[in-house]
Structures are given as C-alpha cells and as structure tokens.
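Read the single chain below, which is given as structure tokens and is the form predicted together with its partner chain.
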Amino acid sequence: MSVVEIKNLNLIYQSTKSETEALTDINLTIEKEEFVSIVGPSGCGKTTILSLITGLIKPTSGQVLVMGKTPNLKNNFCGYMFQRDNLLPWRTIEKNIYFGLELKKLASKERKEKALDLTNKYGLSEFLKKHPSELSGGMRQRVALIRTLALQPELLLLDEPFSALDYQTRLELCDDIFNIIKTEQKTAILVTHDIQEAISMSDRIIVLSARPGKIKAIHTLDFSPDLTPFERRKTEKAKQLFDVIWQEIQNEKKKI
C-alpha cells in the first residue's frame, strides 16, 4: 500500500472577493520510506498539498488518501511541522515539546521520555525550563521538530523547516533529520525553496509549475545510500541536477 495516493486533485480555495485556483490536476503516489522533496515558485500551492495530506482542508474535486484512508485530522499518520515554529509563548519549552502528546492523550511516561532523549540530541536540555522567546529562531525550530517526532508519525510533513536557520545549522540539521528519518523508516515529504536542500536529502523531487499549481517534473534521485546530505551536495551529479531546476523553475517564474 502506497503512503500517500493523490488522483485528480485539484483545489480551489473560495472567498467572498475571487476564487484562487490553487493546484490543477496532481496526481502523486508516494511509497513507504520515501523521502520525497516538492519545489517550485512562491505561491504555487506547496503548503496546499500538505495541508491536504493532513486534512486540514479538502479537495475540491479528486481523492487524497493517506494510509488508503481520507485524511482525517483526528486519528492521522502525519507529524506536521509548519513554514513557522508555532511554539505557544506561555509554555516552557519542554511542556512545548508534549504539545502533541497531549491531545492526542499519549502522554505516557515512555514516550515523553523519548521526547526528551532527543532534546539531549539535539542540545536543547539545558532550555527546557525556559520559554520560546528565550530561545534562538534554530533552537525553536529543532523544538517544533521534537514535538513533531514525539508523536512517532508514520509520514512526516516538513514545510521549509530549516528555512529560518543560519547556513551552518541549515546543514548540521539536515544531516541530523536526514539520519533520523532514515533510522526510524519514515516517509517524509518536505517542501522547500532551496533546491540544493531537496537534492540533498530526496529521492524524489516533486517540480510544480507556478500558480495554479501542476506537476511539472518529476525527479528520481539515484545517490548511493551511504552518502549523507552534504556529501551529497559536494558530488558532480547534485550540482548537474542543481541546474536543471533552476532552469526550470527560472521557467516558471518568468510566467508570474
């Protein structure tokens, strides 16, 4: 069974002044321990499909199914982690961090101590106690990502996840998230602007075209697997494929 099935999707998103023809005619099936990229010109619908995939809104016309299943926003596989760290200001870091858990009432003892072995991981366990206006806009963002982790799900959502990192931590944590995802078998699909992030991480990329979104290309990566992400960066082929999708969503861009 595939991850993620979209036939026919398309979306419309309606308001009193217009409507925006946000994606036309996607179709995409993802596989299990698929880490799959989707790139393309500002407004094109990346975050749509996403919210999609979670149910946080429905399609228009076509079918999104996630497990086999419409997505359901009570009982869904997706760790969701959103273009901002969405921390609530009031509660300490680490409270932040059992968000999740819970309303998904998963608060047990095991799985928040699982969270917190990653706050060591990841160097947070001195801030636990501090708020999120404490903290470093990396730091906030590597807690929105254990709180999206804690919950264990099978299919995780990144939207520009690293995109308010300093350069340094954008390619620490892409290795570390990379390494995370591979270990614990997840599929993955992450959205993002920079397109030297999603040939370092993908095996597929996902190229949309500019509003309303289509797919225009599509992709398959063939690194050997032993290579991380910035190794991966370094090779001939990455910066081949660099070109390539530049060139196309240079394309696209021009159409805006």
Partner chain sequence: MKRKKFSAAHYDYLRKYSLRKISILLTQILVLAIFITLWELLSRYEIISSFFFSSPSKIIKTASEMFKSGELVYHSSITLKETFIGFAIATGIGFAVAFVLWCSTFLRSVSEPYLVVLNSLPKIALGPIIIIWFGAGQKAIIVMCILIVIIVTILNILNSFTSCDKQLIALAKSLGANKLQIFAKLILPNSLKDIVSTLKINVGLSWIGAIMGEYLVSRAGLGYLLIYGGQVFNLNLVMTSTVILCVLASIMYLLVAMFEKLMNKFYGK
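Numbering follows the first chain given and starts at 1. Predicted model only: the values in this text are computed from it and were never measured. What changes on going to the form predicted on its own:
- Within the set P153, R232, L50, A198, P153 is the hinge position, where C-alpha fit passes from one rigid part to the other between the two forms.
Requested next: the structure of the form predicted on its own (the form predicted together with its partner chain having been shown above).
Excluded here are partners and other molecules; the one chain stands alone.
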C-alpha cells in the first residue's frame, strides 16, 4: 500500500465575491520510505498540498488517501515540522519532546522511553534539562524533529524547516535530518523554495506550475545512497539538475 495517493485533485477557494483555483488535476503517489520534495513559484500551492494531506482542508474534487484512508485530525498518520521549531520556552527540552504525546494523550511510560531513546541516539540527551533559549537554532530544529518522531508518524511533512537558519547551519542540519529520516525509515515530503536543498535530499522532486498549481515535471534522482546531502550538492549531476529545475520554475514565473 502506498503511503500517499492523490487522485485527480482540484481545489478552489471560494469567497462571497469570487473563487480562486488553487490546484488542478494533481495526481501523485508516494511510496514507503520515499523522500519527495515539492518546489515551484511562490503561491503555487506547495504548502496547500501538505494541508490536504493532513486533512486540515478538503479538496473541491478528487481524492487524498494516507495509508489507504481519507485523512482527518482523528486518524492522522502525519508528523509536521514547521519553519520555526515552535518549542515552548518555559519547558525543558525533555518536556518539549513529550508535549506532542501529552496533547494526543499518548504519554505512556513506553512512549516516553522511546522518545528518550531517540535523544540518546541522536546526541540530544545531555541537553534534556536545558531550555530552548540555551540551544542554537539548528539544535532546536533537531529537538523539533525528535518531538515529531516521538509520535511515531507514518509520514513526515517538512514545511521549509531550514528557512529560518543561517546558510552554514542549514547545510549541517540537512545532513542531520536526512540521516535521521533514513535511519528511522520514514517517508517524508519536503516543501522548499531552495532547489539545491531539494536535490540534496530527495528521491524525487515534484515541480509545480504557477497558480493554479499542477504538476509540471517530476524528476527522479539516482544518487549513490552513500552520498550525504552535502556531498550530493558538489556533484556535476546536481548542478545540471539545478539548471533544469531553475529554468522550469522561471518559465512558470513569467506566466504570473
């Protein structure tokens, strides 16, 4: 069974005075443990697709299935990682990691122990009694990912999770997040404006057109699995693909 199936999806936003066609004829399947990125011009519906996958909004027509079911907030199989870490400043790192479990009433001893195992595994255990203000931006995003993984989601949705960080930290965190996702055998969808970022981490890249967003191109990447995201960036193959995707997006921007 595919993790995500989107079939003939259309989305129209309606107001009392007008309607706006946001997405049109989206067909997409994402398999288990696949890492897929979505890129495209601003306003093309990248984050809207994530909202449809979580069940926060419903399509005007067509179908979205996650783990074979129509998504809603009760049977949600998704973990969401935002642009900001959204850690609660008055809570310790340990209590921040437990926060999602507490919200969903899943904070059993076993679940907490598994969350702590993740902090040990990925070098966060020594920071558990500290507060978010005592950590760097990159470290806080690692905590945010562990908090999300503690919920044991089938699918990770990454909404520009590196955009608030400086360039060097972004490069380092790309490697860390990629390693964690692959080690934990998670399926992931990344929304980003950064083409290089998408190339460095993805198995496939979906390029959306200008609004109304539709799938303009799908690029399948075949880098050696031994390469880190940073090492991918330096290859000639990555440079060539960047030029192709850049031109595809620029062509769409001309239509806006």
